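First comes one chain, alone, set out as structure tokens in the form predicted on its own.
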Amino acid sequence: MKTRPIVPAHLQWTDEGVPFSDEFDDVYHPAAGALEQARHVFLAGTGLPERWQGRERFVVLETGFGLGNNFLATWDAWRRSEQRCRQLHFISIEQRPLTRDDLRAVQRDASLADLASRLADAWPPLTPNLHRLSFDDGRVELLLALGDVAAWLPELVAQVDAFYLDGFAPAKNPQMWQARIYKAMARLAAPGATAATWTAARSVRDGLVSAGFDVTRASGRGGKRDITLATYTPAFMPRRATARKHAPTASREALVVGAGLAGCAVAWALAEHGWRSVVLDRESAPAQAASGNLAGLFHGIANPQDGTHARFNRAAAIATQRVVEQAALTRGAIGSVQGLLRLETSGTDAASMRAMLAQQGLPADYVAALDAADASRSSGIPLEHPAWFYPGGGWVRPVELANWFLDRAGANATFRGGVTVHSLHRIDGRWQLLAADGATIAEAETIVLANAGDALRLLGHPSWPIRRLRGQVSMLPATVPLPRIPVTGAGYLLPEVDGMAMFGASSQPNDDDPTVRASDHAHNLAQLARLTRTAIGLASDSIQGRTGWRWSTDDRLPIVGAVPDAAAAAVPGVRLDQARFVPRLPGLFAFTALGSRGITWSALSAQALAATICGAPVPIESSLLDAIDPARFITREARREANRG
């Protein structure tokens, strides 16, 4: 997905109060009407809230968020319904999205302005992502897509029950109610999907008559002015690939192997659609492998290219941002999100990074870029080259968010320690796991392989592009100049952490030695002298150290998704041109490869997958979801052999 400089909405106000656009010359509608028309043409126009009774989940899409006023009487309408469904999913596109301040002094009716309120608080930086919004515990989940509307629809993962089709008039924003907008609806859409729109403009009409929608004319609130119903009833369903074919099971029930920031991640995030997980670890208590580390950093990504490792690196930074956030809040997790600086050590200056940023219009509570003498105000310390500021970034404990994670998940997930998986097996559609003597662990039939490398060995070893790599991390009490906030470039060095500065890391491939080596030692204290200008004069034998190991993708990107099942994909004519078509081992999924980044990307990754087993929509776009899938090797594999013949 080619990503777009997001301009937020210029709003101003007429005479009378009422909000306007003068991009669209056109006013949105006021707060008088604004929760009449929501709750006339667009609840009651697609059949709500009688339709969303008794169900599991209940899917939304809107073309147009605006104001936020149709997802504020939606969410309203949902706390009041006495038989709501379990979750409510709201899709909303915006090319123009509102400001927080703007958001704020919008005038609402009164039995909306708490809700107003925390919608407020959730506004994200206006950045080119889809943007989860979590309420009332997960059950309400807001996904907006920041950007064209036209651009997002085809990268939308979800089955959708009623559309809103709102925004400026057709007369006044064409690109909005184009023919292809309803097809990419009709791809989108659940059987017996409803759609409702305040115009009865022709061309509305005739497009979802043309994307198999029966349209019907109904009188508008006051009989003032017709507006259109319509209901998904198409002649053929249109065929959905095999990776987003969602078939949840009817127990609701996952084992996931490796109690790591991974496995935990997931169990919150299955917990939040309802679902109980066991989660199962050869040690005796959660994250005390690859993320038993004193602390680590969490942060996005800008680049000139702004392709697929920035795009969800930022999108994982800001979804992390918000955990921690909720951690320090509600466990008093220790960590920090009062920003991060990264180095620029390339030989560019400020200036050129401000003109990227500007260029790709990524504001400033997203990344800014300082020069060398604001990064060291920022910092505390003195730093030599500029850097990238991100405000949302900083650093955590690992276990205390991997423990969060479980808090989080309640009753919903069980930790079991000191189990050792020897072996992996499929009996009558049920998932057993084995230790070594052949007895059977557990069985269901949803398993999560998050156990970082061992998962290959489980998986018998598929021909994934993966390197495991040792690092080790120094520590020395807090005695030397240390910043307010992490730095990292070539190496990183953190704030005081239990009384300990904490920095490094070397790396080193297929290296399997466990001690804690003076050479690696050494390393770090020149990483550090590069990094901050300090040179710490210590025998390395007076630093303490841990070693771990990682694992990482050639692509550094992390495996995600449903476990391709490589004898199915190897029979002739099968499709294997994108990863979304290859076809999968049912109720396995894999979730590891998170190299250095498993802070950044466990918290969103983690919902990926959940709402891909859940059969939820996803909340990072389909692009992205192809990117981190297992099947993206085969799909190589196959491009190469294509390209060969």
Ligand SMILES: Cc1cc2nc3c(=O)[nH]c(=O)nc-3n(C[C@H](O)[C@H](O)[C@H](O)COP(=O)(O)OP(=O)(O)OC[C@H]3O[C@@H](n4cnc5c(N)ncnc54)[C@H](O)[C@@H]3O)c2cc1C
Given for the second form:
Amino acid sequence: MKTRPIVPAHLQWTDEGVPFSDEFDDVYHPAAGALEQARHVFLAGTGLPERWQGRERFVVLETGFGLGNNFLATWDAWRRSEQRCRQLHFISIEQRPLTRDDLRAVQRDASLADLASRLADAWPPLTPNLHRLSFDDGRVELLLALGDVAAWLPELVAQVDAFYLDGFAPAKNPQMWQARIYKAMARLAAPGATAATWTAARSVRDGLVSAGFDVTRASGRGGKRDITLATYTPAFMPRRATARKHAPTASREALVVGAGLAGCAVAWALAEHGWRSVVLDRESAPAQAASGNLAGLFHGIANPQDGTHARFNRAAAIATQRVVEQAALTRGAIGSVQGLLRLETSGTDAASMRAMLAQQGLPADYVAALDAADASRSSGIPLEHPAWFYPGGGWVRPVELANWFLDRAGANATFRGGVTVHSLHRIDGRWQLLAADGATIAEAETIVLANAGDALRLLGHPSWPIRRLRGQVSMLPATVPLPRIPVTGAGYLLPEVDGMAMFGASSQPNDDDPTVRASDHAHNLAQLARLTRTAIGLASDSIQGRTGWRWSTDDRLPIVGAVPDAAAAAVPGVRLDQARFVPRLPGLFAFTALGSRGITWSALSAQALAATICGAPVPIESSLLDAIDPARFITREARREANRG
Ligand SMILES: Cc1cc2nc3c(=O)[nH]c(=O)nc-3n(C[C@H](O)[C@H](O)[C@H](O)COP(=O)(O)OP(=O)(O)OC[C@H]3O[C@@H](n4cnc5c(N)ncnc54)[C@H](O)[C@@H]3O)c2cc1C
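Same protein, different form: I have the form predicted on its own, so give me the form predicted in complex with the ligand.
Starting with the chain above, the whole complex follows.
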């Protein structure tokens, strides 16, 4: 997916106080009429609240978030509804989102004021991403896709029950109402999906009919003008790619192997969907292996190409910021989200860095470029390089974060320590986890392998390009002033944690030595001196350290998704050109290779995996899901084969 800068809506007000868009030369619906329109056209028009009654989940997809009135009205109706669905997912696509300040300034019906204020509090930085905003303990999820509707629809992974076609009038905003929009809607529609729009324009009705919808006219509010209602009744259902079909099990239970950040995060994300999981680990407590460092950092990336890697890291960093903020509220000193500096040591100056950000349209509440003087001021220590400042970045104690994930999952997650999974075995449609003596530890229809490199052994060593990198961090009593926020570049230095200065880390491939080595400390100290230039006067005689192993893929992205069925993929004629088409082993999922970014990646990856397992809308775009899919290696190999042939 090619991203474009997000330009916030330039909100104007008419003399009567009605919000107005000069770009589309059209008004937004005024507060007085907006709620009624949302209820009459969109909720009643798509059969709500009756259609969500008694259901596990209900998915609404809206084109044009605008002032957010339809979302707020739907959320409000869900809260008042007696037999509401357990989870409400509201996906909305908006090319010109409001700024947080404008969102707060919008006049609302009094009944929506509280929800509107919660929406404004959760409003994301306006980056071209799918932003996940979670309310009411994850039971209401807003997936806000910022960008062009035609680009976003093919990127969504969801089964939609109701479409709200809103946005400015077809005559004023023809871009949004193109014929291909309706085809893309059909690809997302669940059987019997409904659609509603306030326009009765001929082109809209024709577009819906051509995509397989039965269309009727109905009278609008007060019988003033006709609206269009539709139901999806196609002659045949479009086929879905193998990895996008979901057949969630009736039991809604999973076994998770590994209680590091990955395993604990997936238990939390599954719990939000109402799934129970048992998290097994050979250690007696969670997060004792790679996830056991005193602290680590998290942040996004800015890159002129804005390719897959930058997009995934940005989405992941924003998700982690939300999680750490929430965790800090309930668990205390878990870490900090007061920003992070990434030094630019390539010789590029702050003006060129700012020019790049302006070209990409990345907002200052995601990333800003600082010259060395400003970077020094914000960190509180002298720095000689300009820096990327990530206001939503920070540091966290991974052990605390892993335990917070389990706490949040509550009764839906059980930790079982001291259990080593030796092998796995499929029998009668269920997976069994076996101990070294062949005894069955536990069995379930759904298994998540979140046990870092050992997942590869359990899977029979698939030919995934993964490296094992030993790393050592160094710690010293904090005897001198340390930065207020993490400083990173080649190496990193954290603010004081538990009276210690923590910095690192070394990196050696294929090195199994678990001892803490003086040579690695020397490396970390030398790196620290280069990073801060003003050799921080730490007394190196009381230095401490910890070693761990990172498992990294050659494309520097994690492995998250259903495990491919290599035998089925080897059958001639099976489509392998995109990861999503590769056949899968039922109920078996991998969540590994978090490399040196597990803190940044665990929350978003877990949410994407849990949504895939449960059949909920996936909070990352389809192309990113392909990019982290374990089947991507089969696809690449198939491409190489084709090129050779
Ligand atoms: C030195 C160093 C510094 C780092 N700094 C940062 C940083 O600043 N920021 C950042 O984002 N990331 C950082 N990382 C990376 C981050 O720590 C990892 O990506 C992350 O912890 C990986 O989490 P995980 O759950 O995949 O693996 P782990 O935490 O290793 O968890 C795997 C779990 O599986 C269990 N297990 C394995 N096999 C079995 C089995 N057969 N049966 C039962 N249990 C099993 C293990 O006991 C373990 O608890 C750093 C890593 C290192 C080594």
